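Next up: just one chain, as structure tokens, the form predicted alone.
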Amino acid sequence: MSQAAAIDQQRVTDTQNAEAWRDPWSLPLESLDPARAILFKENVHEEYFRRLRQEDPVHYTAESEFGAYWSITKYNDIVAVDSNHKIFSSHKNIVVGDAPDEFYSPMFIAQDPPIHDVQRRAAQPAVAPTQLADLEALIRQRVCSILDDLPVGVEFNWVDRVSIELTTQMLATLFDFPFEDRHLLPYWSDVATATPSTGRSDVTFEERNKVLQECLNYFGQLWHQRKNEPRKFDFISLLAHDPETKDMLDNPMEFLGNLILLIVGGNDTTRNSISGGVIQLSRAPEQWEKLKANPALVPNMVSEIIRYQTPLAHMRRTALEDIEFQGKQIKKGDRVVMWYISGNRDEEVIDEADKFKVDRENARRHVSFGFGIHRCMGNRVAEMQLRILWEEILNRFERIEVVGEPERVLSNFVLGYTRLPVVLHAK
């Protein structure tokens, strides 16, 4: 059976057995397949991971639309796998499923040393602490402009007006991308994370490849411009001038892969945490009151938002050799999926993990950014954007009222939203 046919069959099964897949406790343990995107779109995934943490924290799914894979669901086990790149490799893919070989685009997060280290080091200065200090005033100016332009007392979609707009402007800055074309960045990000079974399910691999070729062509022109100009601190200029990466465009698919990585990394994580924070505070009004009474809690709350939202649900590794891990026999070549969304709910490590608490102790102790050599390069940029946003929200609004159910994307990777209807109440 082809992948497309398997996906279609899975959708039929999901429709016919709606109540069955909604309740993982009613299913045989060995049949649990937490990588089904419908679980995340319908927001029923948490019970899957609760059961796995309790009964089978290193779980083998023998059959899925992605093939067989292991699920790592507890915090400390995730740290152990993520920190051991010599046995658990990132090479070629970091998500549970594989794209067809003809659409493979190498990127440094899906590489092992030395390639990973060289390419990451070339791009890193764009988000170095000295650069962030220079960016803070610009981010605050943009946040204020976005918030001041919002309607008060009228329903609108927070995802479009705030989450996407703010992160898109930040991405345009990090790439020194033409500001008038910045809308292309979230579009390319959405298409890049789409497959026929996740994200924009109407996008085939062929259509995805066509759109990303347009992305490659656009950035290719920017590359040639930057290469002939003095070095600056945007991603493209840094890669074009670094001695180790200056010829990257000679391998167009590798250049495209790293573009996708930097665009998605700068877009999806922050964008969906911005929306997630509004949802979380609306569901815990006592936390909103606590925050208003003590705005100094904002930086701590930002970490709690990122933990609770977990904007990227998982990362995958591939075993380079046979290994016994927590009593299970993982074979060379096996897919090993670290479910960050589950590790961030591990009750044995995080007290009252299911609760959102703006004053949580050790709030930054979460797995959303990963561990080891692949820890998120732009984590401080994300935190800074969220911190400034919530500081300015507190200056303007009495509350943000969520007036309808959020609409979630169909994805087992990006935990995101397409719509969040809200009404603002001014101070």
Second form
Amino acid sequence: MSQAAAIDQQRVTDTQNAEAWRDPWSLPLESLDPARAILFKENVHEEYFRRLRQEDPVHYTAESEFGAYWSITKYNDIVAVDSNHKIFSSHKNIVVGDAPDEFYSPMFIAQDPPIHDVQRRAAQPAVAPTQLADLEALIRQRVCSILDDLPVGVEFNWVDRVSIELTTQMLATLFDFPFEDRHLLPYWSDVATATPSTGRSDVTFEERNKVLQECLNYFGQLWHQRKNEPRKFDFISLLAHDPETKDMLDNPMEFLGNLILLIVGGNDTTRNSISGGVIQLSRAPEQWEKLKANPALVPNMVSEIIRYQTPLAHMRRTALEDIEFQGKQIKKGDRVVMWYISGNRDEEVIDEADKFKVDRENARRHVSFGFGIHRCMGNRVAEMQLRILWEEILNRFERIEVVGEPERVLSNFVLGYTRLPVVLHAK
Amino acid sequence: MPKVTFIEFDGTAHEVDVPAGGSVMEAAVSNNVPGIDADCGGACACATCHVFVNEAWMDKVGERGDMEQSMLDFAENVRSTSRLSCQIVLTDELDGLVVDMPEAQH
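Target state, the form predicted together with the partner chain; input state, the form predicted alone:
Below is the whole assembly, all chains and molecules, this chain first.
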């Protein structure tokens, strides 16, 4: 072989090796590192989890950019870990990577009882059933106005015009945030989640801190204003008036942490389920036909969208003591990652788990909201937004055509889309 | 086979016969009694199978477990008679049990 041919051959081999990560079945089992953010952006993560569920459902990755961690990939194992908060702690870190200590901001999702309990109880009334009933008419009005403004027969980005806009309006309502400044909310949310601890290195911890300081200042003013007014049912007023949290502003990092939690919790999750539903239905035209023929399926389909999308791919716990789990020895201090996206594809629990079915039986049985004391607090708000949105879409459009490949977020935590080009077809 | 009566928030009663050994939640779900979501399938991890046990039966159904108490801490409209129905195992002693259901499971 000539030297030039040898170099060419080497190039081909290098390229093949460089691309080997796309096919987990070609890699040694023990080397599998499903937390690499690129796997989710490139949408190749599903095969990683399929292989782990089959061959090593409680899997140890010894080396990764986040350090060593366990992957819990089966549905029932996820439920077991998630509901055992005495051994699997949420304290400090709930994503695979640790946040550096100097940027640590406590939030109740990343606390154990009793701090978690009192702070969650303080915030919860904002999304309680009576509140939701009052919000339904307002949400419907906003959904209608967003949909009525959309161009028909012309390409546009569904993520910007619908998913982000609707969830931002909802968030502004839950915080009673000045409506004209509402676009700050998704901006802060994006910065808060774009950290190296979830594999997104586009924002450094320093840059993140600077932006979130602005967020803290803005909400600090709202806090003072709400504190001097009678108690209302927005998050800020509730926290400012609850005896357990009324001094939270004295600990700015804790106030900021909880703000981030409530903003992110209501933002990325619903946003990406809204986009995900459009993608899933466009790929399964027979399901769209079934839905059109029977709009009463909408609430069931909403649960199926949330299962199929799994807008948060994982939550992480830290073992507080040594424990044997499914034959594996987990040590005190180990990172334990529950891959919700994998539990939601577990064929042993979910029939034809890879299929999106608007009329799936037991559609509510998914792990997207988590289980146990940290189960999603806003799940009913999310379901209500999605339900109203799809009811109103069915009233207006014959079809939502996806006209280009969706662009996905680079993250092992937020499973979502930055771009979804669509064309609407009028009824 | 123990009988269980579920009374919906609007007063509609559903009487079902179920084999001993299963949970009250399973009795509702397997008989299509509306109003029990049971999202987690009986793992005491979601609090969407909340019921109010009829006073006369409180002594017989036993106490709330630790995890059940934790989950009820975050449920809506919890009363002293509140239980998660996935955590009540049906025995012949519970034949005739009556439970009321909340307006919603969230």
